[in-house]
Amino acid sequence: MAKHFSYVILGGGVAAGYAAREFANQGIKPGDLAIISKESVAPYERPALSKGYLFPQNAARLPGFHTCVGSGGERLSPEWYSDKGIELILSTEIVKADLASKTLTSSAGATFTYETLLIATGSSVIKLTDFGVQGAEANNILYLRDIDDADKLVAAMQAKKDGKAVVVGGGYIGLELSAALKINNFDVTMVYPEPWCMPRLFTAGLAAFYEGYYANKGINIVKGTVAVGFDADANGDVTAVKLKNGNVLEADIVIVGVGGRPLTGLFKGQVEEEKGGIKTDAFFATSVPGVYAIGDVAAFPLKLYNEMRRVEHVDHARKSAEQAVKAIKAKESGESVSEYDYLPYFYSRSFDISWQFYGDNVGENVLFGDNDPTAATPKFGTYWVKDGKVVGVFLEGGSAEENQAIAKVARAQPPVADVEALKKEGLDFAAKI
């Protein structure tokens, strides 16, 4: 027998628990809402795995980062589920999903009936099995993504203790994981092809600020390569990477970090997609009746700039689960709720430093400030001059308020006559909106 709810999330990551937030501010019969999950827990705050789970003292562990306390919120235990009559269907991977008729199906053969879906099913990390790359198969060749892949990283952190650790990726998931890996004691090196760190958000003097710093820390940064292959020992454990340049670095554990994909291959021919996610409108409907898509699987319209997008983020997935719940709910009682209209938004902490960034970082960019990286308390920034107007904003080491000022001039976008002004006024100009 077919189990039946009014509400389905299919996905259990932060989009999901927001939206049974949602669901439970805006009122829901016992019984009407499931979220199915291949996972193993209740959903959680993601961003943990990289950052507090990872420390070698007091280190995050669940219960402690359920959400939806990473937004300052009420933490959504187990208990919370069931207290509000919503059933948490956890390691249950569904394996066909049919719009049509509204029917999901599981590896295991069980049926789920939904009146409405939400997919919430995130992304997949790209591996360096899906490329071939010779040897990538060893133990100890590491991904993170979800609490299991967390744990693996935590065991092989113990079991290869003071060790050297070769991180594969000059992105985000790279940058926080040399950090942590640093802060255990792990000898470590990272790779990337790119000209500088995080290509897609740093330009390159904001990138020569966290290389210098990295590299005041210990971390070896070796750029303009890839790794091509590995060496294990007669245990199967990763011993050496090997990379294009020719070189090859000793490695007891491998973290690599080169990027994800949405999954949305189980609606393949189903529905409308762009930009590689699913297309929703401005209240993350697709365009099939009565299903939903939110966060990095969302291919949405990005209304201050007055284009589709998807974003990779969990600011992002907690306010697209909360819109597309709203938006459901009012529909249901015939009333509307306003457009979606965010405003990009990342973050990052490792070590004793942290960025916020608003906006799109396109056109000219404006770095003011001190990025030497052997500043006590480091405070620089970039503005991006796109047709006369700041559209994007960077910060390291803001406060509150400079935070909050940042953010307002990605929102309003206002003019600039002259750009050199820009860089002398530097946060100024931001305090002044």
Given for the second form:
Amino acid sequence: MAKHFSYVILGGGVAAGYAAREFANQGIKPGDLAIISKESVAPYERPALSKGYLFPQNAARLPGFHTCVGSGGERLSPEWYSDKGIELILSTEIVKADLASKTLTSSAGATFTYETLLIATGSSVIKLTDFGVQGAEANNILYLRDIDDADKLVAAMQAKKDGKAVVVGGGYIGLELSAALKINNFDVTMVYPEPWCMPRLFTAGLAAFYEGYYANKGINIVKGTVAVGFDADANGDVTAVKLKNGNVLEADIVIVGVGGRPLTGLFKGQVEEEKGGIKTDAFFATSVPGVYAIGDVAAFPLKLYNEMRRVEHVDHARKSAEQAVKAIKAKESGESVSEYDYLPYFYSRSFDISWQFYGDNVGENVLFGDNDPTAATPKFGTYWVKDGKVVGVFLEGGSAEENQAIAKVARAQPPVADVEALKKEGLDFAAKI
Ligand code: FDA
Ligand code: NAD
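Switch from the form predicted alone to the form predicted in complex with ligand FDA and give that structure.
Complete assembly follows, chain above in first position.
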């Protein structure tokens, strides 16, 4: 017989944890809410996996980073869920979702029914085997999405101590994992096809700092080419990465970070999609009544820019979850909540450096400050100016106050008459807004 809940959150990641907390804040009865997750642990702050989890000393481990500690809130331990009467249905992969009959079916054949569904399935990694790259199934070619992947990586780092690592991809995973492998004493080479790292966000000027900083840490960077094949030894362990430019890199471990894909497959043909995700309104309601989508999978109206967006970052996962639950509960009592009015916020940390970005990286970019990679305490950034207004700001090495100031600028979109003057003024411009 199917197990029935008023509310089911499908997925047990960041959005799920923050949604559960909001349900508890709003008031639910024991037995009303379930989280169904294929992971074996309660929701946690995923960003820790590419950072503290990989530290050579005092590494972060659960229960230390269950949601909602990442934003300074209470840590929702498994006991918290049981105290609140929220059922955590773990190690349970849903393989079929029938939105018409409001029924979910697990790989073990269990069925669950609901009145309201929150889709929070997040993203999966794109694998090199997806493109049929030769030899890509060798041992120690690793990806990082969940805690099982992180444990495999930790085990591989122990087995191949002080070895050679090749990191394929120059995005978030590429940059954060290269640093993690370096601090674990690996000889690290990064390989990516673009002319500079993190081209989704970084300008050439920003990337020049990070590439220089990484090079000074002893990381080799190979740009403008891709991995086209791998060699393995008799045990099936990877030994080398063959590049399209003809070079071959020795490798004991390969980390691949070539992007993610929102996990929407279960709902294909049942719900409207957009931008590769599930289309929602400003309350994260989908085209199917009673079904909401939050976090990485949601394509939602970004009010500030008047367009539909999907955002694959933790701040939005948290805030979209809270917005959806508030909207669900308000609707039940005949009330309403304001539309989601999100200011995009991304960040990253590696070694001793960290940056924050707010807003939109479109238009002309204006580099300010000193982006010398050898600076003792680097502080520099970039404004993006579109139609005479600042629409996005990036800052490396900002204090809490300075980061608040750049967030304010990205929200306020102040006019800029003279781009040269803005460059000279640098961070002082933000401090005045
Ligand atoms: P999330 O991926 O967190 O959760 C999805 C959940 O659904 C998982 O538990 C999954 O197992 C489950 N699931 C999927 N399909 C299922 C099914 N069929 N049945 C059952 N369960 C299913 N962002 C940022 O802003 N700053 C940062 O520093 C980082 N760092 C970072 C590091 C690493 C290693 C990763 C992988 C990602 C980041 N991110 C990040 C991105 C951020 O973590 C991401 O945007 C959020 O986790 C998205 O939250 P969701 O809840 O949408 O998905
Ligand atoms: P990404 O999109 O940031 O980077 C993908 C990179 O892959 C590209 O920049 C490119 O350099 C590279 N690439 C593409 N095809 C390639 C190929 N064939 N060979 C070599 N390189 C290739 O994706 P990611 O770094 O894999 O991150 C996955 C997900 O995790 C994303 O959703 C990301 O937002 C999230 N994440 C976020 C953070 C953060 O916000 N700090 C940290 C880690 C992960």
